[in-house]
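This document opens with one chain alone, in structure tokens, the form predicted alone.
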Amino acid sequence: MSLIQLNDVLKIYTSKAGDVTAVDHVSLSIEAGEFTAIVGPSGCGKTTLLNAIGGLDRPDKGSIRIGNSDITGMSDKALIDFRLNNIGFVFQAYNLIPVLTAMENTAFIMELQGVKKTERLQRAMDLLSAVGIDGKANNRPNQLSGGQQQRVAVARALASHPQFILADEPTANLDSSSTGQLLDIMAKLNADEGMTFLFSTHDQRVIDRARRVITLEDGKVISDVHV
């Protein structure tokens, strides 16, 4: 069984200028362990598709299954709980909590899960070590570079033991060196731990690392290539 299964997913946004079809009847399967990039020009539907897979946005038609769970049929509360325990998110803007340290940001999701303090702090430190930033555990986001903040975001995404990680333009605000280091970390997690990564990106550096590239245009899949 596929880890992620999309069947005829449609998402339409209504604006003053008229309806915009952001995702146009997309059907896809993502297997566990993939390192896949969804690519295409701005406005092609990449982020909308990722948000639908992550349960951040509900499609107007079609179904999305994560393992044995159809997330399109879940109540809002059930969907929040499902996201918390099954999906890790890495965003372009990092989305760290400014008043919390790197360790506290990493541990926060485990606090929401009810993990004991000693256990969540130990896992947070282990994850910060895995992404090479344990020396900054007590620093707040404004004391970290963009690359360091994104490493914390990756550690946070891993903290809940998710089934997969969705990364929306994770390198957009990073320089070449930070991008290379971040992609090395993600590729190692994918290779060593089998963590599934699904990227939305227009960054050629990410595309070059992907083992599958799905191209969108006007909300439709126009190419799906395993490389």
Given for the second form:
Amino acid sequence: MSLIQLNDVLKIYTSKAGDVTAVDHVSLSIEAGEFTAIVGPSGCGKTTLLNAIGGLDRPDKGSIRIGNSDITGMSDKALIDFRLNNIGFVFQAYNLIPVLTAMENTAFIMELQGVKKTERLQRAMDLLSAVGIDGKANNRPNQLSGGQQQRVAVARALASHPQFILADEPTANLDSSSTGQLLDIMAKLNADEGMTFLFSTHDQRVIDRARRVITLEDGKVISDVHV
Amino acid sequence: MSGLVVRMAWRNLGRNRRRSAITGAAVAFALFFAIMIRSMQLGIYSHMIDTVVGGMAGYVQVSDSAYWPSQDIDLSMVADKDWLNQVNAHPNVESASPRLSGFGLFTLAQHSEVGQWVGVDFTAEGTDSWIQRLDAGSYDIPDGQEVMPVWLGRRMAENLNSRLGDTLIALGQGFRGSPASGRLILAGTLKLGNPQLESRVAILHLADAQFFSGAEGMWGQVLITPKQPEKSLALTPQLANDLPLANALWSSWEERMPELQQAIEADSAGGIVMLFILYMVIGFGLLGTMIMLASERQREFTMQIALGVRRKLLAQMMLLEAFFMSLLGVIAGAVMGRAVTFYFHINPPQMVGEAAEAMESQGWDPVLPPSMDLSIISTHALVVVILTMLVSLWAVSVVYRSPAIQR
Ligand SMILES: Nc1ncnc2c1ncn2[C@@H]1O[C@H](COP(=O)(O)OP(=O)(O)OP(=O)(O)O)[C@@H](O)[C@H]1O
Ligand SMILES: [Mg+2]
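To complete the pair, please output the form predicted in complex with the partner chain; the form predicted alone was given just before.
Shown next: the complete complex, the earlier chain at its head.
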């Protein structure tokens, strides 16, 4: 059984200017251990699709299954708890809680999950060294560069032992060397620990690192290539 | 979990220190102002009631049903010591003591003054309170002597141009046609906190007064101080019921002096209206701050909800942050308010000019001692905390309206 299964997912935005079909009857499945990029021109529906998979937004039609759970029918509250325990998120920007240090941000989700203090501090420290910023564990986000902040976000996403990590344009605000570092870390986690990554991007250098590339156009999957 | 909430709420306070400080200061100012207004108001009221009522008229009075308003000595009642013992033993009664009084002319050399003599049982009324009232002289003069000791209100003593040890002649109407006349030796002068009383009252031992007026075995009235003087009005009928006495009239000071009671209520209502306006102004100021704060946090709420933070937790965080902010303000305001009221407690502001004259003519000393009742602080601290919490419901509603995705 695949890790993520989308069945005929449809998302239409209605506005005064007219209806926009952002995700147009998409069906696809993602296996555990994949390192997959969703690509396509601006406005093709990447964010809309990832939001639906991440349980942040509801499709108008179709169903989404993650592991054994059909998230399409879940209540808002149930979805919050589902996200906490099953999905790691890395957003384009504004990932971290400003009043918490890198260490505390990393431990944050574990604390919500009720992981014991010694255990979560140990794991947070391990993860921060895995993403290469254990030296800045006690810095607050405003004392970190954009690339360092994204690496903390990856560490935090991993901390909760999610089924997969969802990242909407995680490198969009980064320069090329930070982009390279972040991708190295993600690829290493994927290779060493088998963590599944699903991310969207515009950036050709990022696309080049993906092992599967799903291309959208006008909300439809127009190509799906395993590298 | 709750540790996380507390930590984040506390740190959020430090994010915009200036705003937190200004908000705390607004709360502190509101509380300080409220404490000052209410402490001065309530202090003045109890000063008025103490001096006008507590000292001389009694919170609750028992007299013959026809005694008021003439206070005619002929309408005195027969002393009933068994009943008085019952009154003193009543759980709601602090003390009860009989008095006998009448009117007379007091003469020393060329000076004469009309006054009211009042026979007092010092022991029953509590010697301490009488010692406090002593301006000059002493009480260490045994009664039952041929020349009776008298303690005059200090203004009356001045008006008579008398000195301690002088012998006055008193002449008045006694009980049922007997004359009230005798020689009185000036044993002391009294400050009664009430200029009118000070210029007309002459205090005698109760036994001397009874002898001097031919009213042996009679009481003019019995003054009762309840354990909770502020509840006199409600307590009076209850005491009358518990401690029946034939042909007696029970009255609380509010009934005997309705003007004083009404003046206090009207003035107090004015103060409360002022405070209400103050709280409204502060409340809207806090609301403005809260709206700004919540909209600044909007992205953060959304990000956290996306990560899997329950809205309830975010709401708790915001409420706690507002609570901390108001708590800092409350502590500062309470400390300032207490310090200033304490200062005025030690150095009561003295009124001058017209206001002072107006107060004197109403019958009390022109000083403004603040109330030191801590419940004023706790009540208004609670009001400002509740106000802040109500205002912070705005942030809670923003949390609950926050989506999981940035739009
Ligand atoms: N809230 C919304 N209301 C109306 N239309 C929307 C909304 N969000 C997205 N859209 C439209 O849906 C389509 C898909 O948008 P989406 O954000 O998913 O694209 P994207 O591929 O992520 O683009 P980008 O690369 O610029 O991030 C676009 O045409 C967009 O204008
Ligand atoms: Mg997008």
